[in-house]
Amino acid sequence: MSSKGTVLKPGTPAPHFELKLSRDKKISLKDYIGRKVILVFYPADFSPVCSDQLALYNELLPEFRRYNAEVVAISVDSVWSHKAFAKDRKISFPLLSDFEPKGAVSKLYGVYKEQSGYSERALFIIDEEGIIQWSYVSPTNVNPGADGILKTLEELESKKK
């Protein structure tokens, strides 16, 4: 069963998480307080759509950082799979493992697909104070691109002025 009906909405405090980046290093959402986070949930390393989506975000990192935003990607794959995927695709942002307990963080954000055992293809923009400002769930076989991300980052920036 898909959890699309329970996807966290804008205005909701982003649930805290701490996940493994590697066998001996963890990253926490709290590590990003004071910066915006583009939180990317994706189904699987090495799948064609995921590869294209994450490669696009990797290319756009300088643009995202102009808005004081960092990309953090999460799937239920293991840290070893993430390490190989990041190396193969030259991904330079964190790929975090929601492996054990499987999908725990995906469930917190309402994007875990119980029947399939992986995350929806979902995007969240979390502001500097930890509040979700935008969320979007894409069909699993569709690359959501970056237009919604960039539009939201621009809107958040213009509110500051």
The other form holds:
Amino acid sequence: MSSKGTVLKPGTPAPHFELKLSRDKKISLKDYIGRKVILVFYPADFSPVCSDQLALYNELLPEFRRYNAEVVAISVDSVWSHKAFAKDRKISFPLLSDFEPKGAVSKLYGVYKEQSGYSERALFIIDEEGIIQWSYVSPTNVNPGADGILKTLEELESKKK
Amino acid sequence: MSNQGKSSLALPVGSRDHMLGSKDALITLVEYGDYECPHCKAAHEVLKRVLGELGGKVLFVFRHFPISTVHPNAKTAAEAAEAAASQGRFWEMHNILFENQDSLDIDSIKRYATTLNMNLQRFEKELLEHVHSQRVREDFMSGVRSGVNGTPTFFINGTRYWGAITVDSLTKALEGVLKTIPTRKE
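Please supply the coordinates for the form predicted together with its partner chain, as a counterpart to the form predicted on its own shown previously.
Everything in the complex follows now, all chains and molecules, and the chain you saw is the first one.
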């Protein structure tokens, strides 16, 4: 099953997932119903670009929460790698492990790179009802920043009014 | 709705900014930086030379972009620069902070302040009460809105500079922009 060219687009219901946060704790997309989710797929723990990217999102959590949005990040790394990475970089949002079967959730969202075995560097904003409102795939070595996320959150907020 | 290619300065340079150089300069160079970031310290050394060579042609502006999860003292350092700024000593403190990047804890910063001929009581009070945290956050958010994703990030006349941060590259880029600006009528 290849995921090429099938990155999920706005308007699509976000596929359900439940992934490990730690050895004995799982997190499901359903846990976030009623809140927006900024879903961040990234290639690997400890690679220089994503470190900056996730550090930036960590710094912006108060801003995101003003829009009732939480950050959830996913890579194919194991829970042990995530644990070490989160501790080292003081990341306070969940890093989920798309480890077994490898890349299954990344594939559902159309952001798994079969050739390299990593997830793309991709962003999704899922609204309170579980519908994808924005998606963006960045070149793997480019940190996409946060202006696209904030712009989308603002637009969603102004639509409500 | 994509942020691809967005690379311009969301908050134009204005009176709130810390500026170094002539306000009549043809080029404005804005840096988003973090006092505890080693790449920013390297850039600081590069800038001293570049600005020295280009003399009055460039106006340099520094804005704060502290990533506190990676650099635990970065916010305090940024607030210290602002507290010094409120007594007219921004650039002096700015230089000291980069030159002492490995010791940016609050006690060290207080010690640096004693060398700057300031009202120390006021400086320490502002630092401890986080009087300038809002200002630092404004800088940070203006960077985020301009697509800044790490430090240092530079903008030349409002457009993001993607090149290497070396004396050669930066000088060439600035001279390149200078050439595109028609010389003023004598």
